[in-house]
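Okay, so here's just one chain, in structure tokens, the form predicted on its own.
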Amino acid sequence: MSETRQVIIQATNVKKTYHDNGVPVQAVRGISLTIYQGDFLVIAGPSGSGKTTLLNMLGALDPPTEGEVIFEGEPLYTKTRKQLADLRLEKIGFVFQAYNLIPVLSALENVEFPMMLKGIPEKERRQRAQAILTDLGIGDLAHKRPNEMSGGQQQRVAVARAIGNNPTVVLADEPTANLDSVTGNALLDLMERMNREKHITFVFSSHDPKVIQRARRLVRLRDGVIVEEEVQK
């Protein structure tokens, strides 16, 4: 089945070594992974297994020490920093564990912000941002700032911001980590709906059983290598 779908990201034997007080630490030890259009894929594993490091390499945030990442047929890390920034803006949505909303902006303005950077006219981006917030069930919070919202509401705003520019893929790093189980499940329901109805590709890093059981593709890491890969649904 996968062979007939478009390949978005192809990582080949990627490795990442950090230095901690001069001591090399191998966070990722040689991973090859293909992300296909329409995936709802979870990269699972305990803390320190390399999940976030791998996600950052797939998302043009951090180059591998060795190996190659191909995004839509082009090598990522031969691009300039400006080209990488443009690609992230145009093609990749990020949902971070800590939300990373801009505290002085309203929910609507936070969702609009990447669209503004992309040059989308004010009226269009405002309408689009409001429509996305409404679709995610928080349209009535458009003019509230992050400190006036719950964690679950802030994370929905973060999801709205991630999909505002119609990205090719959304990368979500531990998106339910700070949420209670009811709120986390509601967020996953929304992401599943966007995946099925809008065909947005999602790649998660998580050790949350709630997220793992939703995966249609599951990749398990341990000590920086893939130890298991399966199609669940």
Given for the second form:
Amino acid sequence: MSETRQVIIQATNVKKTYHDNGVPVQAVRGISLTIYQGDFLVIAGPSGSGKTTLLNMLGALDPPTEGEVIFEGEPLYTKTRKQLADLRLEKIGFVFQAYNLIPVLSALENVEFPMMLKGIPEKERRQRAQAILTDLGIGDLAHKRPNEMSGGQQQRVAVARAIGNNPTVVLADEPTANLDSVTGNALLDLMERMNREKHITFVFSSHDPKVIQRARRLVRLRDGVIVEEEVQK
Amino acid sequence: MKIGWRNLWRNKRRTVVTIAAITFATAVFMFTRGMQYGTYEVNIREITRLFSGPLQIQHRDYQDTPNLFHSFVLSDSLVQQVTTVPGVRAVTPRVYTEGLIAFNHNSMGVTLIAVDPRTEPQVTTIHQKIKQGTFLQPGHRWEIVAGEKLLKNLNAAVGDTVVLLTQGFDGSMGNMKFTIVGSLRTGARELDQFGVFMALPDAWELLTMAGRVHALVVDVDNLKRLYATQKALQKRLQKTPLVVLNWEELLPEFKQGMELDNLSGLLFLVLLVIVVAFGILNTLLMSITERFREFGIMLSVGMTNERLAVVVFWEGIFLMLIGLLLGVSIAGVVNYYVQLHPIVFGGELAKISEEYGFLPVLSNTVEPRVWIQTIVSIGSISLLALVYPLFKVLHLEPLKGLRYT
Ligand SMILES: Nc1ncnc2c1ncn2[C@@H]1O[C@H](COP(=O)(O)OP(=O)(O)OP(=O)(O)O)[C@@H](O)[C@H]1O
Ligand SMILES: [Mg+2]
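Alongside the form predicted on its own that was just displayed, please also present the structure of the form predicted in complex with the partner chain.
Below is the entire complex, every chain and molecule, led by the chain shown above.
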């Protein structure tokens, strides 16, 4: 990894304890991780290892119980809720495992949604959203509602939405978990292409070996700690 | 706003239920309120037209101490003064006193009401309530019209001759023979059981109080301007010992009956509004909880809670406006129809309402105050029902929404 690469997110010894009906659950027990500009990073680990919790903490969705997350040089969780929302809007794209899309909106409108929040004029955002959908090979689905699309198509729309505002980083939590391997691979191809062509940083979690082997950087979690870190390609 | 609008049609059933609830409440509220106001209006109109008139001019002490001395001289100039006040339509003079009626071996305490047979029909509807015989005729002497119950109790009939006994202005006891020319059925017990009507000249002779009366009954052009007319009259009469009383002061029990009815009606409406508020609150909460995941996505891609709350707020406003609009439309039509075709009822219900001094009739109205009260009450309660859901949305965290299943 090159020395000149810019640091986007830096997590230092973050811990997260949930209280499940009064019983404390340590989901993340002290993780330090640096995300660089241009990363194509997979966070791997079995179910319950803390992947989602870590991604949420990196993505300004969930403050750690202990430790610090620095986003582009600024501590994340000293910000107000409004500032965090704005930061997510401007800098972070999210792809979740499922049910990513707003059901009442069409594919195009879903992609437009963050642009609308940003105040991009209707005509411009319509064009941009359509261009992204076409680039991702689903231009003809623009006017379909989520329930009229397959799971793979929905995840592509989710990726389109995530990259629509030119985010600094896209965080994807098991984006292929609900897809068959062909569709999942196609989605990975797509993310890889976006990473290569548009230099968008991707961080995603998975416990699927086929997905994991495509990572350029890999972090393995178990029981809320990093057990292995490697650069594959 | 667009999302709010679309969300409404997403769960059609719930949206329809919510709108139906608001519509129903609005319609019931407006119908009930309209029925109260409309029915009061009919009652006021009919009951004041029957006997009391909307206004009466009396000696200022007569209402508290009704006796022969608390009367006044009926002069042409006084009548002239009264009839020229704007809003006054017609006037008719009266003398009231207590007396005894005797027929064969029966005698009974009665209320004697002396009227001008020429002007009385211009102001009241007593002459239309004749059951048998005729009303008093101008120029005829020594004739009376009596309540039909009274005649029945006396065992007397139209055509019979009775004796009326009473104390005169000078303290002497007067008694005269009268012929019964008509019987009355008004529905008002005081008149049907105790009322005896005679012409003024006979009363003046019987009571030795020539030219004096107890009341000038005043009819007005427009009941809605009653108080203004009353004020104007009072002003015209300010240098006299006379006062102008309105029907509320003349018939305090009738007025109280209406107030009581109004209160119970309001109580019902308050309950209705509370029930509806909880209904609306419930559907709104359900619709929000159901979409926690969707809201979670919106928040995680960078929407602020405030903006989301605005969307939810508009949703609520849409529901409310549609419900209100439908409700007042329905009630507007129904109210107007009932106003044109009042519901007259009979049987036990009629007896009960007469017991309380009301006419056995239900009317309605489309007066502005009915619309205003409906829209303000239902509108504000709907807004109130929005507060808690909005509060929840404002405090929703993206992850809570996402994790919600
Ligand atoms: N909100 C929460 N309340 C209580 N416990 C939680 C909560 N979120 C996560 N946990 C617990 O924290 C631990 C880590 O959860 P996390 O979701 O981060 O794991 P994961 O690696 O994403 O698992 P999966 O592969 O199943 O998605 C688990 O034991 C989980 O039960
Ligand atoms: Mg997870």
